[in-house]
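There is one chain below, alone, in structure tokens, taken in the form predicted on its own.
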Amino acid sequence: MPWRSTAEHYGNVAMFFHWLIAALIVVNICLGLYFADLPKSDPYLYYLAQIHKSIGLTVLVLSLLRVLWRLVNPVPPLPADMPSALKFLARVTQFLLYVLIVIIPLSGWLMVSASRHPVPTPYFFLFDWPNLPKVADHELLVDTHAFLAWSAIVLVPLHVAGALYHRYWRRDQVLAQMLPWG
């Protein structure tokens, strides 16, 4: 399998970014939903929050690299016989997911930085990740981060459903293009 994408198949680098970011997002959504309901007195809350933030920052860096990689690599086209409305829906969903994988972690970083008690994030407890300058009210950023996360919770299953639609309904190669063994 080539490193670079071609008109027929995504390359190893694009697949690596796709599947690693997807896995990290699923883990972070689960972590975020879990610790959001924990009482402030829970002894694991601090550690779970730091892991959530570290994963989010990792997603941010990987997503920026993924966007750069996509700008210099071709994207396999959707099937020519696919209805134009579905092509539009697929492209809009992909675009929104690209936006979300950058702005969700960025909004989280801004939110943490705008806290009344801003402390650096111990990135996987290896080193301190610095805060950004305060650009907005902390509560506004909390609401924004939550709204964006819920948007991803809606869009990710839609994206998966689209991939399964291509595999099992249309029986085309769209899903196979993103699978290492496709």
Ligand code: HEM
Given for the second form:
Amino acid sequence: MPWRSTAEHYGNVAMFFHWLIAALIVVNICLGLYFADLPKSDPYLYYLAQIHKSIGLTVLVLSLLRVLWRLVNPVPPLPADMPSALKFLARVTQFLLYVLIVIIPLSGWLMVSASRHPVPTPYFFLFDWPNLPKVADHELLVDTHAFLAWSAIVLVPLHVAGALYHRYWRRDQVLAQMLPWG
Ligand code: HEM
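Switch from the form predicted on its own to the form predicted together with the named molecule and give that structure.
Expanding to the full complex; the earlier chain stays at the top.
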């Protein structure tokens, strides 16, 4: 499979970004939902929060690179005979997911940076990730981060349902274009 995407198939780099970011987001949604409800006294809370933040910041970097890569590579088109309403839904979902993979981690980073008692973010316990300037109230950013994460919890299954619709209902090449063996 070539590194760059073509009009027929996504390339290795686009597939690497897609599947790695997808996996990290699923892991981080589960981690976020789990640790956000733990009591402050839980001995694992600190470690789970640091892993969640480190994974999220990795997603932010990967997502920015992914958007750049997307801008300089062709995108395989959807099948010409697909109903235009479904094409529109697919494109809107994909666009929103691109936005979410950047602004969910960004909102998390802004949130921890705005905390009244800022805890350093030791990136995978290797070095301290810097904080951003405070742009809004911490509580507002907590709500924003949760709202954006919940938007992904709704949109990701919709996106997966779309991929399965192509594979098993229409039996076209859309899912195969994003699979290394497709
Ligand atoms: C892939 C990116 C990310 C995803 C999918 C994600 C998802 C989530 C989810 C689902 C929650 C639970 C929300 C709720 O209470 O309903 C959460 C909470 C949290 N996230 Fe993230 N997050 C991401 C990135 C980040 C980043 C980059 C940071 C900070 C650098 C961060 C810091 C936090 C913190 C501190 C909480 C707990 C908030 C609280 O309830 O006090 N997250 N996240």
